[in-house]
Each structure stands twice: as C-alpha cells, then as structure tokens.
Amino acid sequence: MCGIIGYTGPLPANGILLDGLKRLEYRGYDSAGMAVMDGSRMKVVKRAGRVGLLEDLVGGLMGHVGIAHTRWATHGGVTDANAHPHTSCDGMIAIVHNGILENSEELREELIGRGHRFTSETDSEIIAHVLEEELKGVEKEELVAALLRTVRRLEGSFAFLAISPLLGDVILAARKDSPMVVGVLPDAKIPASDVLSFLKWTDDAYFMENESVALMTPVDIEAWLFDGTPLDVRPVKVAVEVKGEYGGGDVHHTLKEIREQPMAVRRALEQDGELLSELAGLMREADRVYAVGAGTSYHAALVARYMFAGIAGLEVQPVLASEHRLFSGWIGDGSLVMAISQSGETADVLEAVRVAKARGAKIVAIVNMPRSSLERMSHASVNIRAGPEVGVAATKSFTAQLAVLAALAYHVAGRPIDLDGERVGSLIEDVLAQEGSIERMVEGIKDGRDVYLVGRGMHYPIALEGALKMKELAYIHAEGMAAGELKHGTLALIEGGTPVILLNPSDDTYKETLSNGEEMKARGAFIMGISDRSSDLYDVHIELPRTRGYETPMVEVVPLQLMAYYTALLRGAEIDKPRNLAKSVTVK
C-alpha cells in the first residue's frame, strides 16, 4: 500500500521523483522520502507526514539516479526514522519497499548477530542489509546472481528498488506479489508502483512479471525470473483509459470523480460485444460461479448476485476476498471465479485468484487498470474503462463495475442489453443536478455519531456501499441494514433524531421498505428518503429520476456518495486521503 518510484536518466532526478510521489500519494501518506545519487555520493531526506513536507528539502539532492517512497505504515510507527528510503550500515545502498516481509524477525536477528546496525522498526530496512551482504565485493557481471540470492532470502510480498554509488546508473528492482511497472523512455527508465506516477513522461511501460528481478540503466532493462530464467522485456503502450489529467476545477479528486460518473458509465457500456460473449460462454459452462472482491468491489459482487439471477437465472456466489479460504474447498475444475478489483493489485483478491487457479478454476477479471497483476493472471478480462481514480474512496469505478456486470449478465442470458449508456448517464446527471440541495441536507448528519442506511433486495448492497463511503470520508459510524431485518436488533438502536437514509425506489420493494420506514419513524428516526416518489414519511427527500430495472443501483448510489462527500467537507475531514486508509490495498 506504499508508493515507490525511481529514475535513472539524463534529467535531474529530484523533480521527476517529487512529481511522481505527488501522484502516488493516494497509495500512502504517513511519511515520504527520497534518495538521490550523484557520482560517488548519495543523499537521503525523509520525513513523517505528507509529500508536501519534502518540497523544501529535495532541492539540494543533485543527481540523475534516485528512488523515492510514500508510506502507509505496517511495521513500525509513523516517524522520520521509519520513513523510506532505508540504507545499509555503510550508507552505500538505499532501498524503497512496498509489501510485508514475513520472515523479518528471523532475518533481523540473524543480521544483528553478524554486526548489522538497524536504525528503524520497519521490516523494509532488512532488504538494505541483505543487499549489503550479497553485493559485497561483487563485480557488475555478478549483479544478477547477487540480486537473485537476495530475493531468495526474503519471504512474503515485496516490490523494491535499490540504488548505490557502487552500481553507477543502475537501479535494481524486484517484485513478488506487489506491483511494479517501469516507464520506458529511450534514454531513461522510471520504475514505480503504478503507471499514474510517470504518465507525464511516457506511456510506454514494461510490467514486471511476478517473482522476477530487473536491472535497469537509462537505456536498457534486463529481467529474470527468481529461478534465473531470462525474460523477454517488451514494453507496451498504456491503454487510453488510464490516461487522464489530475487537473480540473474541483476542490477534491473525490468530487471530480463523482461528477465523472455519467461519462464513466457511458464508456463502461461501450464494450466489445465479442469479448463479453466469450466471457459469458465461460460463465455458462461453469458448474459454479463465484464473484470475489474486497471493499467496494465486494459490494459490486453482492449487486451482481441479483443481476445475474434476475437477468440470466444464474447463481453467483459473492465471496469476500479476505475470506476466500472458507470457500476454496468447493472450487475446482468446473468453477469460475469472477475477480472484481479497481486496481487489479488488491492482495486478498490476487491470493484468492492464485488459490482458485491452482485448483483448476477459470478466472474472469473485472478490472479498471489495464495490464494489472489481476488482468495478467486471468484467463479472460474486461476493463471497466472508468479512467484513473485517485480519491481513496471508490466512486466512479463502482458505477462502472455495475454497468459492466449488468452487460455481462445480459450476454449470459443471450438477450439484448437492456441498458443504454446515454440514458443511464443522463439519469446520473439528473442526480448530480441536485448537488446543492444535497449539500444543504447533510447539515443534520454532520454532528451525529451514527447514521443508518436501509434498503431491501439489491438496494441493500447499495446501502452497504453508502455506509462505507460515510465511514471512509466523514469518519461517522454508519451501517447498511437490510430493511427486512430491522426487527432483529436494529430497531433497538433507533431513538429520537437518529438519522436514517431510506433507499426506496418505486420497484417491487417499495411498499415493504416504506413500511419499514414507518416503523423507524414511529421510534423517532429522522428519515432521509431517496426515492423517485415523494412521501409524507420523509423528513427530507432526495428525488431520484424514474429508473427501470438494473439502471437503479448505478443511479441511487450517487446521492449517497454526495452525502458522504459533503458531510466530510462540513466536518473538515481529509477527503481525498482519509486517515489510516490507502487506495490500493497491496498487503494483507
């Protein structure tokens, strides 16, 4: 969940690295640091806190080779000492690392026993000391063997970069179960956690294979698998969906991305029909179909269960990626796992996919980042085409996921897709037009301790997603509740003034959900109704446009996102970078 970037080339490294860190900060923002090498000298600066704290410090880091890091803490507190880069005892090797080393304690004791001195509490620093041992006295032609010996001593997940005056303009890189991609220019290389960090400079990229190492100079990349097998390094063009400017008039990326949803849904529904038919064929042939996801993507899986059942009569079992082992015993040759992930790098999802593949299952990926680890591990994949999503709280990627999942369900059924991108986009625009009134409505939530979101049928997963947004952005305890389950405990929590958001579009769940609202209103709840029909029950009414069928989840989630955003704004929360959270959960 940390962000790493490196540079080797003809330009001053510090400016490129700092710009890349700003673009990577959504991956972690507890601390940041940079190491730049100028000939035989290497300088390191690092600070606890946001990337902006480095701006006044990196001007003196002169040189053309460097590495940088923005951290989301796992091992060790948020301190200057625990910030990356970390260096070897002699200060001649600097590393940055994303991942978790599972044998860190054993290696630390072993290295201390041989005289190594540690200056941080992190597992990452161990890599610098192991490299120090393996590179000692090594000639350049032996670098690969030394790097391979290093990674074989490490257990767990890692992506790391290393530089040293001993290596000249070479950057060492290694990847195991954490992402690493290299921006490729004719005279420079920019290894990083993701492509967003270097798109300003190049859209040519080499995606490192899992369990591989690489040596890169300004003009070349060489790579090998951990077993020593040489790899053919072939850069590819980054797909157009990934390219996008961070600019715009919006105060926050999160608001910008909420407002981009009409376009995102339209693009998501402009899919290759032959590809969707191929994926649908795999699903029809499967004995069992599972939908695996984490966080917002798991909520998309829950909605998918309703979509595939209602449209195609196909049973899809949603599975929390972190609990996939509870289901893996039923997964076998006839199974299909539909893996849903915005980044394609979520550690729990990738682990679930590895286990399922080992058991003979087919893997279909629903993903936003082209050439991600998930896409490359899958038998087939479809890109949701939402474009870059920088805000930690998923918004447009969720609606795009729902659009693709619905389209895929229609292909499984062998029916024309009863969804029109222009129409759904216009319906979302109708909701966005109420942004000002929604901003005023949330005054009643901002000072509360709790808020409950209630829905029935496929609106229940949307209630879960709305509650997640309220927790992520506004730091308010929020729960999504199944309307039919209120009598089994939840009503005990309702008292005078308790905010309740009632998801109540006029479909076959309308009357029962309205009755549930009456039960809560009788106990003093403040009811905020989200519906295309007005009712005296609602203390506040957010009007939905009239939707049909499986358009509804894509439309009704948008007011929940806006409510969470404006509640967070009123509470002074850090909206794009919520405390303790990171965008890509690349560690378990």
Contents of the next structure:
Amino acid sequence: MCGIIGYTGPLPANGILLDGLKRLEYRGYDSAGMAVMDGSRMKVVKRAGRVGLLEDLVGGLMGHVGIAHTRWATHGGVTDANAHPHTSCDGMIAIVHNGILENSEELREELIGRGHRFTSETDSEIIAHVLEEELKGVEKEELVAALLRTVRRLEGSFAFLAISPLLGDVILAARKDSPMVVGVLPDAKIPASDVLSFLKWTDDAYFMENESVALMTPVDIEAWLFDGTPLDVRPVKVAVEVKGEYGGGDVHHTLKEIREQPMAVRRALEQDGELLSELAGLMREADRVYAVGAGTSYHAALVARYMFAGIAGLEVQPVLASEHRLFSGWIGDGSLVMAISQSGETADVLEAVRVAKARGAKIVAIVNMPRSSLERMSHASVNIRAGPEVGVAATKSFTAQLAVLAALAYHVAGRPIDLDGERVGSLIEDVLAQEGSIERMVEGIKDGRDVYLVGRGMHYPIALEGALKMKELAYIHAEGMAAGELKHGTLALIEGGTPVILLNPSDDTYKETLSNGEEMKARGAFIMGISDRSSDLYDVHIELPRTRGYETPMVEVVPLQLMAYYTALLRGAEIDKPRNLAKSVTVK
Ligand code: F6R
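To complete the pair, please output the form predicted in complex with fructose -6-phosphate (F6R); the form predicted on its own was given just before.
Next comes the full complex, this chain leading.
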C-alpha cells in the first residue's frame, strides 16, 4: 500500500521525487522519506507524517539519482525510524519497499547473527541488509546475479528500488506481486508504484513483469525474470484513460470525483460491443460465475448479482476477495471469475484470481487502471473508463462499475442495452443539483454516533456502500441493512432520534420498505427518505429523479456519497485521505 518512486536522469532528483510523492500519497500517508545521491555521497531524510512535512527538508538533497517513499504502516509503528528509505549498516545502500516480507523474522535473526545492525522495526529494512551482503565486492557485470540472489532470499510481496554510491547512476528495481512501472524518457527513468506519479513527465511506460528485476540508468532499462531469463523491455503509451485531470484544484478530489459521475457513467457505457459480446459468451458457457471484489468493488459485485439475475436470469455468486477460500474448492475449469477492482492492484483480489486461475477458471477483469496487475493476469478485461480516481474513497469508479456490469448483463441476455449513458448522466446531474440542500441536511446527523442505511433488493448493497462512505469519510459508525432484516434484531437499537436513511425508490420494493420505515418511525427514528415519491413518513426527503430498472443504483448512491462528504466536511475530517486507509490495498 505504500508508494515508491525513483529518478535517474539529468535533472535534480529532489523536485521530481517530491512531486511524484504528492501524487502517490493516496497509497499511504503516515510517513515519507527520500534518499538522493550526489557522486559518492548519499543523503537520506525521512519523517513520520504527511509528504508535505518533507518539503522543507529535501531542498538540501542535491543530486540526479534518488528514491522516495510514502508509507502505510504494516510492520512497526509510525515513527521517523520506521519511515523509508532504509539503509544498510555502512549507509552505502538505500532502499524503498512496498509490500510485506513473509520471512522477515527468520531473515532478521540470521542477519543480526552475522553482525547486521537494524535501526527500524520494519520488514523492509531487511532488503537493505540482504543487498549489502549480496553486493559486497561484486563487479558491474555481476550486478544482475547479485540482485537475483537477493530476491530469491525474500518471500512475500515486494516492489523495491535501491540506489548506492557504489552503483553510480543505476537504480535497481524488483517486483513480486506488488506493482512497479517505469516512466521512460530518452535521458531519464522514473520507476514508481503507478503511472500517475510520472505522467507529468512522460506517458511512455514500461510495466515490469511480475517476478522480475530491472537495472536502469538514465538511458537504458534491462530486465530479467527471477529465473534469470532476459526480458524484452518494451515501453507502451499509457492509455488515454489515465490522463484525466488529476492535479487538484480548490475542492477535494472526492467531491470533484462525485461530481464527475455523469461523465464517468457516459464513458463507461461507451464500450466495445464486440468485447462485451465475447465476454457474455464466456459467461453463458460457464458452469458457475463468481464476482470477486473488496470494499466498494465488492458492493458492485453484490449489485451485479441482482443485475445478472434480473436482466439475464444468470446466477452470479458474489465473493469477498479476502474470503475466497470458502469458494475456491468449487472453482474449476468450467468456472468464470469476474474480478472487479478500481485499482487492479488489490492484494486480496489478485490472490483470489491467482487461485481461481490455477484451478482452471476463466478470469474476466473489470478494472479502471489500464495495465494493472489484475488486467495483465486476466484472460480478458473491460476498462470502466472512469478516469483517475485519487480520493481514497471510491465514488465514480463504483457508478462506472455498475454501468459496465449492467451493460454486460444485457449482452448475456442477448438484448439491446436498456441503459442510456446520456440519460443516466442527466439523472445523476439532477441529484447533484441538490448538493446545497444535502449539505444543509447533514447538520442533523453530523453529531450522531450511529446512522442506519436501509434498503431492499438491489438497494440493500447500495445501503452497504452508503454506510461504507459514511464510515470512511465522516468516521461515523454506519450500518447498511436489508430492510426486512431489521425486525430480526437491529430494530432493538432504534430509539428516539436515531438517524435512518431509507432507500426507497418507487419500484417493487417500495411498499415493503415503506412499512419497514413505519416500524422504525414508531420507535422514534428520524427518517431521511431517498425516493422519487414523497411521504409523510420522511422527516427529511431527498428527492430522486424518476428512474427505471437498473439505472436506479447508479443514481441513488450519489446522495449517499454527498451526505458522507458533507458530514465529513462539517466534522473536519481529512476527506481525500481518511485516517488509517490507503487507496490501493496491496497487502493481504
Ligand atoms: C472504499 C474503497 C475501498 C476499495 C477497496 C477495493 O471507498 O475505496 O473499499 O473499494 O479497497 O479497491 P479496488 O477496487 O481498487 O480493488
């Protein structure tokens, strides 16, 4: 979940690395650091806290080769010492690492036994010490062998970069199950965790193969698989999808991305019909279809179950990626796994896909980041085309996922897509037009301890998604409930003034949900109704435009996102980077 970046080239490295770190900060933001080399001298600065804290410190780091890191703590607390880069005992090697080493305890003991001194509690520091042993006394032509010996000693997931005054302008890179892509300019190379960190400089990118190492100088990249096979290094143009505006502006990224949803849905529905038909064919042929995802993407999988059942009569089994083991036993060569992920880098999703693939399943990825690890592991993939999503909370990627899943369901059914991008976009615009009144409305929940979000049928997963937004953005405990389940327990918690958000569009769930609302109201709940129909039941009514069928989930989630956003704003929460979270969860 950490973000790493390096630079070797003709310009001062500190500015480029700092700029890249700011763009990577969504991946982790509890500490940051940088190492820059000037000839035979290497200087390291690192700090617990946000990247912004580094700004004053890196001015003195002179040199044209460097590496930098933004951390999301896994091993070891949030301290200056645990921040990256980490160095070898002699201070001659600096590394930055993203991932988790699974054999860190054994290696640490071994290394300490041989006299290595550790200055942090992290697993990552081990890499600096292993490299120190492997690079000792090696000539330039033996460098690759030494790097390969290093990675073979490491277990777990890693993407790391290393520099050393002993290596001149060379950056060493390695990746296994954690992402690494290199920005390629004729006279500079910028290896990093994602393309957003270097897009300002180049859109030529070399995506490192999984289980490979690379050596790069300003003018060249050479790469090998872990077994020593040399690789053909071919940079590609980064797809236009990631080139959207991601620079900032004066509102939060999260709000900007909520507001971008009309455009995101329109673009998501502009898909290659042949590709969707091909995927639909695979789904029809499969014995079983699973939809795997985590967090918000799992909620998209839950909605997909209703969409595929309702549109195509196809049973899709949603699977939480981190719980895939329960299902793995049933997966075989007749199975199809739809892996849904904004980033395409979520470790739990990649693991579930690896297992399913090994058991012979066909893998179809529904992703936002082109050329992500997931896309490259899959037999086929659809890009949801939402554009870069920088706010840690998923918003526009969710609505775009729903649009693509619905379109795919229509292809499976062999029917024309009964979903028009222009129309759904303008329905979402109708909701966005109520932003001001939603902002005023959340005054009523901002000081609350709990919020219940209640819906039936496909509105239930939307209630779950709305609750997730409220938790991660506003830090308020929120529970998404299936309306019919309330009386089986949770109703006991409803008392005078308990805020309840009732998802109640006028479809076949309407009447039953309304009577569940009555049951809560009778116990004193404060009901905020989200519906195209008004009712005396609602203490507050957020009016939805009239929607049809599978348009509804894409539209009704928008007021929930806005409610969470404005509640967070009133509570002074860190909106784009909620505490303890990271955008791309690359650890299991
Ligand atoms: C919630 C959120 C997370 C992600 C989850 C999966 O707002 O952003 O729950 O949805 O970490 O991420 P992806 O979709 O990148 O696999």
